[in-house]
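Single chain ahead, by itself, as structure tokens, in the form predicted on its own.
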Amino acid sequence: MLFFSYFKELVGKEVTVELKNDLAITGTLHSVDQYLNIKLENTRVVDEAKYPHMLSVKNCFIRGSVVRYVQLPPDGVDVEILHDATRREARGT
């Protein structure tokens, strides 16, 4: 539950997901899931001359069990909320 809170707070922010398969798309966080399911809008994929058929798709909805990586906007990372949050998930309350 941890990533999945603090995953809600970047609803909005620009992230770039890179997936099992190599492809990473960039686009703007509109939801999250308890699966880390994923939905971007105004989506653009990193390496549009590997994937060209990607380029049309302005947003998309991608499986947590899928994903890789999830890059965080430098703005968006407040280290004392994961801190505080790591604190109270390792007491168990």
Given for the second form:
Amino acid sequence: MLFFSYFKELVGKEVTVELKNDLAITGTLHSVDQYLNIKLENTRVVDEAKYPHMLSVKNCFIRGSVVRYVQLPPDGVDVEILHDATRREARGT
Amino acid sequence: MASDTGLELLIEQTTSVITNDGRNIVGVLKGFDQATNLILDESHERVYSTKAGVEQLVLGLYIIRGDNISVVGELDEELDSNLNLSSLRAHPLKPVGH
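For comparison with the form predicted on its own, please write out the form predicted in complex with its partner chain.
Up next: the whole complex, starting with the chain shown before.
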């Protein structure tokens, strides 16, 4: 639940999602769900010359199971709040 | 809604699906479920190669199991019609490695 809540806070921010097939997609975070599936808007593939497969796609749904990394803007993270939430989660609260 | 990434908005739209084995299938999304199983109508596979242009293989009505889905993208028909697929050269997408 922690990461689901965390991603909800990031809706509207620009992120880059790196997938397990090495494809990396940049876009605005539109929504996230309990499986950490991600919907991005205004998408562009990071290396468009190498991966022209998604040239005509501007909005996409990415299955949570295939995400390797989600690259975030550094100022998109409130580390204190994350620390507190993690401690609470670890305690089982 | 931030807490709902249903694919409802893509129903009846032409979508580009990337599967775990690196295939790209384009079709009209007719249905889906919570497991991301998909029903694609009028679908065709786009095969990319570095030696030849994009090959399009007609598939018809397909069900793709959710386990196998990486990306479901909304295909912008206008952008797609501007693409010259016969002159597009690319390496095929890699299969998903866990």
